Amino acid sequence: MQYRIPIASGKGGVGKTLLSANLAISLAQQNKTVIVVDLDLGGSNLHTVLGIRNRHQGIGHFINRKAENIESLVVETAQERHFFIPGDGLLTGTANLPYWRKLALLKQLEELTADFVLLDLGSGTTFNTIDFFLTSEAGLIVTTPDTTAILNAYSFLKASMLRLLQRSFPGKSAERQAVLEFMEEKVEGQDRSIQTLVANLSAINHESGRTAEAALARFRPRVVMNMGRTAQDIRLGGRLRQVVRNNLQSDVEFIAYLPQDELASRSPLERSATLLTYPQSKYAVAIHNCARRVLNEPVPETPKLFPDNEDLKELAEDFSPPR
């Protein structure tokens, strides 16, 4: 069985690609076959973090019909059981991915043979990025403990939920039109939440409301707090949880805390993954903790509620401040 884990962020510079590379290596070190795919269209650089020269055909070749399938693009890495599909670095201009090629690419991703397929996505809330994120019900959203990153993570989660509801109904249907109208209006600061939209859909058709509720119940992305400096930073994750509860009437689960680590920041310059170059670093230890949580529960079976921020407290207990 293939577990697909898309990894996204509301803004750039939060360490998403570094997480994608090292989490893939950690899973492979635990005897799982892993393929990490660079889907940051228009800005692919995962190969740099992995220390792989930019000379292999990649996703751009498939999108431009120069490769028959993406399986032919798989590249071996220095880590056993860890494979890589490059992005569009050799063929630029794929950021505006045509709809039909996107469908073909999504189908090809489903057919990859691996225990885990990790998707390193672009940052932000473009439809292409969100659609790749929605290929799994349990992707990872990366943020950092600062207000801008947390608000951008919230924006990404909100956009993903609305896109999910939009795609739950046929084109030109009254339900899809209701979702589109809701997307065009501001949600924050009004007595209108995602549940308001669900009620509107139920008013159109009771079964449509149930369809929306089921889609939202299955959608359970998890959050990685990156670049933390102290255990206190972990608690800032409560800000994201609160704004999600207030405006989306939903909840988020925090799966990992990755400390600020100078050794990890060297990775792009040294062209080598942190886990391979500095396996005893604080960042490497935290990545292994994240990988174990993914292995124990690749897809959460039931929605989780954390009224007292138990998950954040657990991450704080795992954190050992630098000496």
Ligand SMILES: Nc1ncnc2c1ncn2[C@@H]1O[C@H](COP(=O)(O)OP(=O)(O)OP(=O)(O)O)[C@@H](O)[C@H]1O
The other form holds:
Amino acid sequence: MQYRIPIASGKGGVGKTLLSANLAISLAQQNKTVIVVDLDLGGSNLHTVLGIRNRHQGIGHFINRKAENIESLVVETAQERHFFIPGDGLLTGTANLPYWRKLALLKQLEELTADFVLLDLGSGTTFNTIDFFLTSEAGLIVTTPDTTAILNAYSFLKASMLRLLQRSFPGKSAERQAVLEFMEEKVEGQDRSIQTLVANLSAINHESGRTAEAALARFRPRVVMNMGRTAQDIRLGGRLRQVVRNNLQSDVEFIAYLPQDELASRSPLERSATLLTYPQSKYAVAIHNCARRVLNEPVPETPKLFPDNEDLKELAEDFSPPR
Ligand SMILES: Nc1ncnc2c1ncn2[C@@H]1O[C@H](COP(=O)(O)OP(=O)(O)OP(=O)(O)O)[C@@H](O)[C@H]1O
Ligand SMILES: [Mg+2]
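Can you give me the structure for the form predicted together with the named molecule, which would complement the form predicted alone we have just seen?
Whole complex next, starting from this chain.
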């Protein structure tokens, strides 16, 4: 059984690639076989963060039919049990991924043999990124404490939920049309909450409303708060929780709080992974905590509610252990 963990963000530069690389290493150090895939097509740089030279064929070769499958593109890394599939650093121009190639690629990802397959995605809400994100109901969304990053994380979550609803109904169905109109904001002067959309779907067909609710309930992405400077910063996670509650009638769960760490930003420049070069750094310790949570609960179980932000408090305690 393969656990797939797509790693996405609304805003760019919030630390997805650094997280993908180091989380993969941590999981491998805990005896799991891990493949991390660079799916930031057009902006591939995972190899740099892993300290691997850009001379291997990657996903770009599969998209351009120069490689038959992606298993053949797997590269070994310095860490035992940790493997890597490069992006399109050698063959650029694949950012525009044709639909049929995307389907073939999704199928290939499913067929990889590993305990964990981590997907380092590009930032933003393009359909390609969202479709990779939706290959799992338990992806990670990375944000920083800054307001733009938090609002963009919210937008990413909303776009993913709408895309999920769209894909829950067959093409040309009245239900799909209703979702599309909602996405294009054609429905004017109406309450724009997701709840309204679900009610509209129920009005078309009661069963469709149930399908939509079930799809949304199963969708449990978790949030990583990165580059926090103080334990106080973590409170800002509560703002994301609130805006998601108010506008999406949904609840987000936080899985990790990673500190701003000079050693973390230094290691890519030194062309090596933080966990290998600075295993005692604050960043490395926080990554191990994150990996432990992923291992304990690769797929979050029943929807959880944290009315008093208990998960955030617990993460803050990890961040600044009592003296
Ligand atoms: N916790 C951290 N402490 C210090 N520096 C960090 C931390 N996390 C990430 N960085 C640095 O921030 C920069 C951006 O990180 P990274 O490339 O991982 O972001 P990204 O989300 O993948 O960006 P993009 O959207 O461009 O793909 C890098 O220089 C990285 O080393
Ligand atoms: Mg990146």
